[in-house]
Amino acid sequence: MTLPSGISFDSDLRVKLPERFNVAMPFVDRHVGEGRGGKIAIRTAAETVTYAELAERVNRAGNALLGAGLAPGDRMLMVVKDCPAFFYLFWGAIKAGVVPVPPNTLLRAADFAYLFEDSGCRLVVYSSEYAREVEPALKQVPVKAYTVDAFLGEMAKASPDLEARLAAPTDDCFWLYSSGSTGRPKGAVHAHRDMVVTSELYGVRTLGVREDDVSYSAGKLFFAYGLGNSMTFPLWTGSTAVLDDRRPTPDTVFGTIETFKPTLYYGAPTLYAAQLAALGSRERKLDSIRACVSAAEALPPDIFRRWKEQTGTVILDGIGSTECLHIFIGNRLDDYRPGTSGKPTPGYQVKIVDENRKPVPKGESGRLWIRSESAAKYYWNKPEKTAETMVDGWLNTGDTYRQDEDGYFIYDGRSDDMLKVGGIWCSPVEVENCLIAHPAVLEAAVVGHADENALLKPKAFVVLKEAGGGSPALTNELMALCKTTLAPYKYPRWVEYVEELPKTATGKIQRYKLRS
């Protein structure tokens, strides 16, 4: 499929875009004019949406947002499940000049209240499934809000015609919130060009997404990973996306694959491991899939091996980030090595540096830095974190990597204490603060611990106020406290009671000693 009119890439794979531009036009508007109006853009268990219907509903959504009093540059938070309305809101906002912000839908009320205040959003649209957490947050931080169903009603009354509000390709377009080391999310501000870059350089030129593909991602749309898999890659290529709003389990994922027969499947190591376990008791039909992709956490080579043995397909592991928007180092169908993240995505510059920001020799570990036109411009309201992370056009990923003699990049862990749990960032400080809230707990430290599939999960080391008080009952209490207070994936899978925690002379917990 040729590039949209007016868009090209030079010999260094730097994108060339019109001086005045709106990214909704190449992703949504052009398909009707190019003859794909009747083609299915989105499939769910309940409905199908053609490209012509998508274009009209995007226009109606943009007009409904303007009719709700939003002005260009205003933020709209969308706590929306994976459904066609996510597309309408996201692209309708962009086309109208409003900034869509889709946060993690698994958050709790206190988290949402923080996001409402931090973003200064003028409107919140949320799926009714999340009302239990969103509505208490709205009482803490009053913001105009609609449920998705109510907003769809407003859309039905809005005009189907909307002129795109033009901007420079590097102007602010949308935000994605990334977790911070203290648990407070950071708003990564992305520009109009960023989705063009990831869709072409990773989606088309690395993965090989085609117009005849059907994409299904277990990773949800609020993730940068899922946003590309389920939305921008299909729309960029004029192909079809399959959406499932349920929590992904082996049964739901296998059922979706067997029903909709996707050609591209995007998962994460934790889910692949669970699917392998399920395949041991029941055979499933996966023959429609021509490529599997994994990201969000490093894929253990044993999972790669067992998946290939049982399904006949390979899993292409890669690393991406909220800040870079999608995978910037990845394996390819014609060039992969188990146990590695692969090689840099074409058009992305990569370096591994020491503590003085000097490149390290091949084979030695160091901090991974990335330069890309898809990188976020800055963190909203966090100038110090912006200055620390985004330096002279480079992005400090916070990951420790080394490169083998053949050029493959190997993950050696985080440079800070952050954890990836089931592919989602988790701050140990946040879990520790929750544990300390229990009346029996004096101190707590949380680190990553490998499970039976070599995947990291939180493990808590707990010092009690009274010696000898550790028990299975208390462990269950602590786990339940974390499950109900925090996003549920953050709870510690193991609790070990200790007399004291290792600390520096200034009293800082030395988590690295607990990991050894």
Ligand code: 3UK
Second form
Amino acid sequence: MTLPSGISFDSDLRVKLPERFNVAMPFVDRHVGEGRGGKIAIRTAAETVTYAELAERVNRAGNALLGAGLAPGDRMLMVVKDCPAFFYLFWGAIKAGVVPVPPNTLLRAADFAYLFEDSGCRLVVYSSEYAREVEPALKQVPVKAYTVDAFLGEMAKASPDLEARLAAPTDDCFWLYSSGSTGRPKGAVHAHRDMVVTSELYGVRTLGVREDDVSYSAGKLFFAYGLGNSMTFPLWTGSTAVLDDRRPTPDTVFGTIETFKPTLYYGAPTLYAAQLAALGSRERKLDSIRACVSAAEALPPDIFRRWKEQTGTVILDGIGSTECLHIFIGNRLDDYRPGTSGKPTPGYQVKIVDENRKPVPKGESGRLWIRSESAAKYYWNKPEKTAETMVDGWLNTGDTYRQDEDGYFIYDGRSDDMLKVGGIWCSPVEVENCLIAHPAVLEAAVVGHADENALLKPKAFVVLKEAGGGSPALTNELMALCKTTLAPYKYPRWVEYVEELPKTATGKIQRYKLRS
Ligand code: 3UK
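Structure of the form predicted together with this ligand (previous: the form predicted alone):
After this comes the whole thing, all chains and molecules, with the earlier chain placed first.
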């Protein structure tokens, strides 16, 4: 399909956009005019939504937001499961000039309260499934709020016509929150052009997404990964997205694939490993899929090999981030190497540098920096973090990488202590703080430990107040404490009782000494 009118990429793959612009126009509005009004944009187990219906509901949503008193530039926090209303809210906000902020839906009340405050949002819209955590947060930080069902009611009363509010391509458009090892999540502020860049340079030109594709992502829409996979790439190409709001398990994922026959499937290593285990006991029909993608953590080459053996399909590993918005180094169907993240996405500049920010000789390990037109502009309210991470147009990924002799990029781990658990960030400090809240615990250190699939999960080293008190019963108690206090995926899968923790002279825990 040709690029939307007024949009082009030059020979260096820099994007050219109209000076006054609203990104909802190429993603949502243009399809009706281009003859795709009757085409299905979204499929779920409960409904289908055509491009014409989508465009109208986006307008109604934008009008309902303005009707609720929001003004251009105001933030709207949307704690919404994977369902068509996610699209209406996100694009309706953007078209009306309101800034949508979709956080991780798995957070707890205290996290939500922080986000309400930090974002200064004027409205919260939430799926009723999350009421248990969102409503207590709303009591703590009062903000006007609707459930998604109530908002759909407002949309029904609103006008189906909405003039797009024009902006510059580099004006603030939407935010995504990203976490760090200490401190609170940071709102990464993205501009209108960023989704155009990722959809064309990774979606179309790297992965080859096209109009007849059906995309299904196990990674949810609130991740930058799922947001691209299930929403921006399908809308950019006028193709179809399949949404499923259930927690992904091998059963739900295989069931969805068999029912909706996607051509593109997007997962993460932990899920691929669980799917492989489940394939051992039951055959599944997966032949609609022409490409699988993996991101969020490194894909062990053994999972690549077994998946290819059992399904005949390759898994294309790629590294992306909330800050870069989507995959900036990735494998491709016509050029892949298992055990690597592949090569830079066309149009993305990449450098591996030492601690003085000087490029390292090829083959040596160093810190990975990226320069691209899809990078977040800044972190909301966090000038020091912005200055640390975003320097002269380059973005510090926090990852350690090296290049092999053929130019493929090999992941060497994080440069900080952060863990990816099932593809989602987990701060060791947060888990340690939870463990320390137990009356028997003096100190704790949490690190990543490889499970049977070579994927990292949290492991806790615990010093007790009274020596010799470690028991299986206490271990169960500590695990249960973490499961109920934190987002449940963060609980330590192993607890080891030790006499003391390795520390620096200044008392900082040396987590790297505990990794094995
Ligand atoms: C790690 C990987 C090795 C890496 C993401 C695709 O994961 C995404 O965004 P996040 O902000 O995390 C970013 C960090 O996760 N990582 C991601 N993918 C890989 N490490 N191999 C990989 N393939 O530490 C990176 O800095 O949650 C993934 C698309 C959009 C995304 N936002």
